[in-house]
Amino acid sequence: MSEQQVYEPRVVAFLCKWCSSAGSDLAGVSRIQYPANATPITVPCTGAISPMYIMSAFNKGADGVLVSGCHIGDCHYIEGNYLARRKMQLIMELLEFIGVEPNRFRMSWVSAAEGAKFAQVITDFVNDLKPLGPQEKLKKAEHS
């Protein structure tokens, strides 16, 4: 990569519709500045996220994947975020097992009232991904 080309990580962010997606909206309407590297995907609940969604995001070229939902104990579906936390721990172990840096995957808890926190989570994640460079381990080869 030449000096003129600055690497900008591609992030896929799976956001709980009730909390983190609303926190993302609040960051936007509050005009809080944060990197535009994340592509948000709203899900009904983080507990509904299949591990295949994470693997597919990496396979399609994501440099990092974020899962963000309601704070523990505040899930609109009672225990969805507890289930998500258990599943995401297994994802972390799987990614590490297959050789993907664990810093490429992150989980956070952001409520609808935490726009500034959402912006900080994205900013921190992008900053942590930059030194890692592009994720090539799971990226599917592009056909010409």
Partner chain sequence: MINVQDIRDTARDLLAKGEVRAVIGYRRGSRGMLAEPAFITSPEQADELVWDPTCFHNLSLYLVHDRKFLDHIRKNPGAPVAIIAKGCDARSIVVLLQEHYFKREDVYIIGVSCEGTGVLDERKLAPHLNGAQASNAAFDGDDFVFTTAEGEKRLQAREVMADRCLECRIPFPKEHNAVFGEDKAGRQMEAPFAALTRFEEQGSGERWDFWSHHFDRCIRCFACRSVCPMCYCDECVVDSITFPVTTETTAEDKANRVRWIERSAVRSENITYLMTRAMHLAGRCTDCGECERACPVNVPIRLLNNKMEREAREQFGFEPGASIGGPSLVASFLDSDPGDFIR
The other form holds:
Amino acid sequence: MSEQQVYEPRVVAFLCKWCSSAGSDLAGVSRIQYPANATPITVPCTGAISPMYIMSAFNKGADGVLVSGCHIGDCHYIEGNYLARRKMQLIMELLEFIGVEPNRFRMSWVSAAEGAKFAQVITDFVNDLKPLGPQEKLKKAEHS
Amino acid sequence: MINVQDIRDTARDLLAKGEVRAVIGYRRGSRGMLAEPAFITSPEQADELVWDPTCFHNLSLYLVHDRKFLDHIRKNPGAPVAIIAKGCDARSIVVLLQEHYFKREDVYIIGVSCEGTGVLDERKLAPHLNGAQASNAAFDGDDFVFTTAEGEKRLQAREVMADRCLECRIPFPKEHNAVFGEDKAGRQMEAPFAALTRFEEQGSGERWDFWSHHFDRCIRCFACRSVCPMCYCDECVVDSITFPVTTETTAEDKANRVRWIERSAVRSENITYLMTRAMHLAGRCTDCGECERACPVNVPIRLLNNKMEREAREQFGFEPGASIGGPSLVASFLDSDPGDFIR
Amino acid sequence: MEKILNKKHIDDWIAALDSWDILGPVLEDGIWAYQPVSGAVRLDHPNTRQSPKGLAFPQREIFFKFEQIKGEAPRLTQVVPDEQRHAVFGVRPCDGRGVPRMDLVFTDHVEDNYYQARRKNVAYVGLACNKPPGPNCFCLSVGGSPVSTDGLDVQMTDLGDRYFVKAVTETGKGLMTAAGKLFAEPSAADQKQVEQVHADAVAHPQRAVRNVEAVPAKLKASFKSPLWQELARACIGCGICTFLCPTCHCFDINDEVQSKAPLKGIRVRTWDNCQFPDFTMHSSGHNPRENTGARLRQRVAHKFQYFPENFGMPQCTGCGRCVSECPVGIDIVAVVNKVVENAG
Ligand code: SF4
Ligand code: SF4
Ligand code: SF4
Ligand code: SF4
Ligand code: SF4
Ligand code: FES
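Would you mind generating the form predicted together with its partner chain now that we have the form predicted alone?
Below is the entire complex, every chain and molecule, led by the chain shown above.
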């Protein structure tokens, strides 16, 4: 590691198993280059993501949280992603409301076939997170 | 003007005829002018009921308590319970009905209109009384009249009313079995979400300074949750009572236990609690103001709920507590919901 | 030691206590709270929203940190409260009387090291109540008084343009001698005035628990009374009454994990509260205090029966916080009086 340690944001990515999770696998097997900053957490559907997960990820030190699921019309459970769209918008607004940088939360639709898009989403997110530096606002304090 | 005698007569009548098994209302407490919740079960007690600017409590919480208690003793409700409800309180009842918490026939709503005013914010009153204590508070047209040792003190209600009442759009309980007072819709004294709008004029940095300060101050007494009729979960995310700790429980087990929010009342945990609560109330909070009133350290909780209420209204055209049959905010969607924030 | 301090010298006194962290009543966000102050202390506050109990018994106390690397022995590092001394100004007599009650709890049977470590570094500089500052004060009826010095290190009495300052303990003497030059000897007129002010303070009408000596027996006889549930009907089970109380001391101990690999975290003590429904909840789901009535009974009987039985004094000091701040009007004075009356 160089003397000036480069800041690498940690992203927690909640990925729907029917699409974005498979999309991330595809990005991998296709050997598309993208930053390795994301810790994927596979969920059965974006509709199953509680806003609590988002808060909890930030609480445990995530610098950014990504929610990614099936395109509108493609949800395996028909309407899960419609419900997620509402809920995620609300938590996004609330985070911004209390003064958390809007770029710390992101949502995307990535299908199983969109390996390249997945790589792009992660790349963009990491690039947008870098100038923000570590997320300290919502994070549990360490006790030294 | 509502004549409290009419409310008493209705309560007495309902109890005498056995049409309800109890009336939940307000009575004079032991603390100066303040009203307190009353649970009356016999017609003779009806005369205890009061109606004044200190009737701030959202009594629909006690419908929830009642339901929980009946479930606990596995008893059918039988006759309904009557409840005195202001506009915002009645909307809470509508949300509970919408969520099938109990049935419409289990409750008899005695609606009271706030007419030209609303309820008192005690915090605003104190400076007007210069240390004196009021022993009584009464509605009088657009005024509140307080009785103190030094005599009568008349104040324009709008000077000392709760913010939510100043901004209230519907100071009338649309859903009711009986109702007292006129429907003075449009008597609103401040624009809807006025306090929220003022707050949001600040930049992101100032907003964080404000909230981090208040998140640090919360003592996690959970009064905001306990006083809220919508916070009816048997087990709240902040309690972890279903995790049995025995002598066999290893450190590993404990470490792996899902704990969303630690017990320590520190910023990170308080944030997670208060933000989650705001999310859980989105589309359900009817701005009855009880959480903020109950908070012993004045955390401005109402702003969070208000923010959700306004987003629901502006983004999704959703109005909490508007109709029993309607969908709930987060269990429904429209094709037209905004999605441009999604990549 | 009894002295006179001109009001304009209070800031100089505080400045002279440079080895102490000074706290005083500050009005912020609409409530009075003890906060760090540096000069410009004004003691014209009603009682603070929270009692000063947190100085010796903070809402959160970290006991130790733990770390376990697989295959190695667990490592525990004790966290010791720092040695900084705190002097808190403007403590009302009822809160002063809370101090010896907390001391009993954390000294009897077991010495609580964390409490002791903090407690020995706190000095309570009291302010007599020339007139009860709150509508729900009832110190006189629970053995206290608006001019009590119990638990205080120094007692100040407001005499208009000056304070009558009295050292109650050695620590108090130390605080005063640290700025000896600022204090003057009280004249005979000062003595007379302070006596008068104290007499007036005590004569001021207050709310009252009736015949407090008889209360324990009556409460004991009322354990099964249905009145409890009736009186607690409106209780919402929030923690306000106990979190704000100067003598409530219940706590919970938890391990808070901060990282899983390696396993790392802290063991913390946090305030807990007998009014929370899950306070007595067993793992099985059974709850021996299953309703608000049983929980209110616990709070009241602890203050007015169990504590007197164990220590010979009511635990409640009559500060009135739980009465004033209960969101639904549960009033310990009215509750005790009603239960006692009902017990016949
Ligand atoms: S918010 Fe509206 S309905 Fe509720 S008390 Fe105030 S004025 Fe009445
Ligand atoms: S916000 Fe206020 S009422 Fe809610 S838990 Fe925190 S201190 Fe208690
Ligand atoms: S209870 Fe007594 S000591 Fe406490 S503030 Fe009131 S008058 Fe003062
Ligand atoms: S008595 Fe009042 S303050 Fe105490 S738990 Fe019950 S409702 Fe809360
Ligand atoms: S029980 Fe209530 S009045 Fe008594 S000391 Fe505690 S808070 Fe004060
Ligand atoms: S199944 Fe992928 S979002 Fe619902």
